[in-house]
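Here you get one chain, nothing else, as structure tokens; it is the form predicted on its own.
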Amino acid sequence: MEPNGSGSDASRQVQVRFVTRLPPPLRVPPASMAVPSHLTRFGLSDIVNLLLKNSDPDHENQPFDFLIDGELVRMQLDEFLIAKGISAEKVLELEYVKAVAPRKQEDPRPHDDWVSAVDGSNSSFILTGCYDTFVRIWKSGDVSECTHVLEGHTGAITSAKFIDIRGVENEQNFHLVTGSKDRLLRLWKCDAAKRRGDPIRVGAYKILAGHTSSVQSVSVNPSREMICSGSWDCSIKLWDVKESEEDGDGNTISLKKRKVNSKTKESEDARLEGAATSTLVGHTQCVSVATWPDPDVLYSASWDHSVRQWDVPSGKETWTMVCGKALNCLDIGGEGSALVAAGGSDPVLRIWDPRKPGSLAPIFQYSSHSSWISACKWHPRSWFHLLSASYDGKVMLWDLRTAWPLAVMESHQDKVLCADWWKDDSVVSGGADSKLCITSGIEIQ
């Protein structure tokens, strides 16, 4: 070795070539170069930004993530190569992508009690359910405002979903379904064009009765004509939304015209009630969530520690997985929209692939939370990305290509009870701090 340590320096260099699928303004020259092997993604990002600035002086620095053989680098280069058994003697191909990180935290929207349900599937509105028994609709914009308050439930709201989603240009009318601790589901119809001044108070046009205990979850099937609900009575019920709308004439109950006389209200509610078309039985404890990703396939998770797949036409279970923990949340997505993500009464987010025969072991496990997991949701356009929310007060963003969270959002001062993606680049969440939080500027490729 030379006295000046050049031999040692050389041993700590590695030859890399930066490649990307990003558009031309963000592509660096393809030539290989030597970089220090102790660099992390932050140092590599500095190099890429410097190369881009050499080609375009107006380039603004931005964070990048790096993949080697399809896996995100989340440690020093030399540590990664040793961990994966990759030789440092060859030229490494480093693919860089835009880093997934929140860029803006909007002002929270206060509620009067715990925010226990949120739906961000509508690009112009956010739906929230609250322990104060009310459901609220919030319109997006520079200044978010509550446009509608849905009244009628007598217990805390546990779940709320948009049913009929239309294009933004003519998005004036939409239908919703909610579930509550009062054991009922309610169907609602709102007219966004009628918004004037204070929030519009809306009543349900249909009440769906049949559960004998708290409704814990509601979900809409792809046709938007059926919904399912999971309950503390251990059952899953299926409901015909289209038929219910026709029976109720699709009309919103006018709260101003409703009588306060209890007998009148009882007879009115009886007239508005609808019945389930079928019931799926098999769980032995609370069905915490039921989701309907395919017309013929439904998934459910329960406090009985199981995830179950159901064949809807026959009402029979086709796949059952027991994980040993009470489950609070479930979502279907990932590759082929076939991966099952679930979380519950420990800090671990687990992912299974039901297509793999003979194995019920999770294919991924993420354990960065420090308390129970309350929500998980796949990104609507990405096979790799999903979010999780926890009683530890955090929302985390995950990429299947690394074991560490891409980002940790700490917007809440108490338990996070619900979370969802919104407009592809934002996360909406509600918690025991009685706030709806919106984090935006998340670029998912």
The other form holds:
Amino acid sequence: MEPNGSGSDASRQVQVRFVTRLPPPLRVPPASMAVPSHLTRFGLSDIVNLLLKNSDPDHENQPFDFLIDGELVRMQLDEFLIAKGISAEKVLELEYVKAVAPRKQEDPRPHDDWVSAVDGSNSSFILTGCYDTFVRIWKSGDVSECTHVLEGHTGAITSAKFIDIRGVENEQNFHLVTGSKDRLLRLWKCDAAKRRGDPIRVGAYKILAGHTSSVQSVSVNPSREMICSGSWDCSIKLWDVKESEEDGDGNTISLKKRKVNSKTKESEDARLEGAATSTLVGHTQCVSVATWPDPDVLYSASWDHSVRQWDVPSGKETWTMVCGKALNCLDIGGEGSALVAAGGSDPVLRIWDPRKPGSLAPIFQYSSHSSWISACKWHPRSWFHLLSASYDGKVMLWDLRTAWPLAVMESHQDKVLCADWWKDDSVVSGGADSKLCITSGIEIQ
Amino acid sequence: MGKGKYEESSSDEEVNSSSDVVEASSDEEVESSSDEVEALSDDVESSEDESSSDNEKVEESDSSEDEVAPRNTVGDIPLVEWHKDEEHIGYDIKGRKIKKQPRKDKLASFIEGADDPKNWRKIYDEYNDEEIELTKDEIKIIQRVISGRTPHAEVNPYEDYVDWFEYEDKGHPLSNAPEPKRRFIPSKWEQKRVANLVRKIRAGLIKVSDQNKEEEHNVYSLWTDDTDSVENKKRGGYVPAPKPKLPGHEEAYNPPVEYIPTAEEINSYELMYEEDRPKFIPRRYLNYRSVPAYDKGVKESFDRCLDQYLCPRTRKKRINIDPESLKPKLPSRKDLRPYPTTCYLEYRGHMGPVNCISVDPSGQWLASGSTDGTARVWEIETGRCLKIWEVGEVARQICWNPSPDRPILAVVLEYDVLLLNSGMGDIDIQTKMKELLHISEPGATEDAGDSKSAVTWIQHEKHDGIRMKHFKAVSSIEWHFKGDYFTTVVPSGDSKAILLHQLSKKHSETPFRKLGIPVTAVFHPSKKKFFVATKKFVHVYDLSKVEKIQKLETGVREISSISIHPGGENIIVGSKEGKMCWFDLELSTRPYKTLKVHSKDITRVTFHRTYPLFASASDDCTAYVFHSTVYSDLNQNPLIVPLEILRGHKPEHGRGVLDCKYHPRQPWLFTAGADSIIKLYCH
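Starting from the form predicted on its own, produce the coordinates for the form predicted together with the partner chain.
Next comes the full complex, this chain leading.
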């Protein structure tokens, strides 16, 4: 660095060393080198690609992202150093990771109405709930194929979840739960056997009644034996599905009978109704989300502007955090699966750390959206990545290590109502344009 | 002599502003003519000529009464030239021509003159064309004038001095009398008076102050500027002219570089106003010699004179008050959060202006009625339209039943009020609602007595509800907070203008009489009180006794809507001229505060049920959000703070925002626009 700087900024250089945790073919020699300080991540990416090509002529160029002290570089190198107050005299260690960006937009799966719920926890099937009261199961693959249609609800589906994914790979039964605006939860079972032709129509084997207003969200506990549901009646109800599964084993055959004779449906449904094992009361307004990430801990977000943590065995709330906005979505994940991400009636995605004592201020705030946030999901395996969907029609990918979104997916023409990760490298989202959009090729190591 | 006469008249002429040229030429003419006519006249004659002219002048200056009026009246014209070939020389006073005298032969006249011993006294008057013989007196006058004496012998220029003051018998002005005795002895009365004063001073009745002993300084500062002195200020008199600015470095012939404006600066001066432009632009000169004369010097001193002479300098009394301190002390908007600020959701679907909206008591659903003949229910969360009723007429107002276990919508059409089952709520509630909205005997609902045929309750088959047929057009509807009673207003209904209905009994009555033309009516949120707004007043009734308690004078032209604070003691009234009045029922029957915020009609004012907020919607396409804290302490007045102007709706046929309602539990505001969109503003 010349102090008198008769040369332009281009002549300024920074000593850097590229390090990575990527597997060997993507490793560059650890020697330090001088690079122009006005480079952005694209320029740095070119350098890394060039180095890789030197050692391996077959290397294909690919974008990289660069981390300095655990923060993603999102501006010119010198600006970044000034902003962070890092000395440019020392050799700078640049850790590079594969850039996270969507690479492929798959054909949207058309629905008859707004897609309001989606679950991507199964690697070969996608579960969607729709405003036309049907729940659909889509098989992965290039062809948009709906394998099952679950019918029975009388209101729009608000939430749909796979309870058990054990048997899916073995082409056994699905076990599903759905919540709807008709105040009921329904449990479904259907076999995943592949069949050609029209989608299989399935009815619920059990109805979980108890909420007095529309069910907003359903969540399954880690042991896959209990589910919880949040509703407009301000309560969270816990339901036991293990037991009912045993009961239901005998009933799977009777499903077809019911389908044929729809007149007797009501009486049969009444027989198969289940009741809540317990109710958690405390919220004063609509419970928009309840998630159950830990066997004993349950989190809920509500329109009364609060996020609450519940101790399941005692049924008491153990932590309350008021954020000032009505909340629509909540997810637990990140570092130690303990960070709380929530979005609601404003364009800001906030992340709290409940482990931090004495502070209820969010540790991260992302405000690139322009309307309500309808969904947020942590990546199932990464500590840093999460996605958010908003009524402005955008799905955004976030990395905790930078304040800018990694990627903005504008595949929807209307509000995005739900979004989820799928197969670790794809994002599925449903919206008011009646489409299920799948964006794949998002590599997160 | 003719010349003298002429001179006199020409001098007259001169006074009468004739030109010098004409005079000069006429003079020459005169001279030449006299040469012609009196070639033989001698020196004496000419001298006589002069003297006579002098004489006449003097006479004229003294008095003009002895002057003979000339015969000829032609005036001062060059006679010789103009009348040379004429037979007359002019006109007499009566307008008759004066004939020329026959010309005498020169020889004959000479002989005549030689014969006549008095010939030397004769002179020819050309103007009147006659010969004049001078008398002896006249000759004498001429001679006296020539010799430099006074023309008239009888005038004495050296008369004796007459003294005006008379000295005789006046005597000496001072008296010679001896001094009286009283001059030498002390005065008795004075002594008494002094003794009196001394006594009073000793008694302390009179206080002698030492202040008067201080001598007043007679000296004054000659050179100080006394314009700031108290006396000058008191008189309001002389105010000195402002002092001109002293020259600085920039006026030097070779000022430092930093004083020299750059070319851009000079160019920027061109864009300035004349007044703001700098009067002097510093320039550099090589030496003092090359500095040109200051071209504006004269103009500037003239301007300064003008300024000193014309500028009315008066002292303006200026009070030094910080304008900020005059503003009412309002809390910061930040401290009053949350309140609606931004529009995030829009509810689209109506095909015409949305006249009315209503939010369900749980805050999950939104009902709207529109000019397109539909009533709709929306999901607030997502903006989805859930239900559409084709009511066929313009839905004027829509209202959710405030009771959560009665999800009934009341829709006001032209003459009808529809009670519709919204279909929300679980099965138990639905069955109850079906029972409630069923009329078994259509005949039995016909109410005898008071309201007679004012309202007819009919089962509505198409929408599975109740149709309440009113006898005249209905303007508004309002539910009682318990959800069983409701009121409808029929503005042209005279004594049946306010109707109270009971849903469970399907019964209607008209408890109030003689109200004028009511606009709207609302129930008190907790007590048995009832508010009826007519065009200019708000009447407060006690429902249990059916009597008037209060009459609020709004002072506005026409009330459009009213809203009651959830506490029940404060009312806001919106008017059609854009004014809003806040009434504190315990304070006065006049407005506590009148807010003029909207430029067009206010269509709706509304309070929030739980947050200290209220809002107004207007046809000027804006909705205003206000903060309103009502204190339980009676001594403290309500605090009203304007918070936010919500824009976004587009005008349609001169109408803007037609309705606004708060979400019952969130600080969110719904606005319905004439552009057929409903917007949700969130905090």
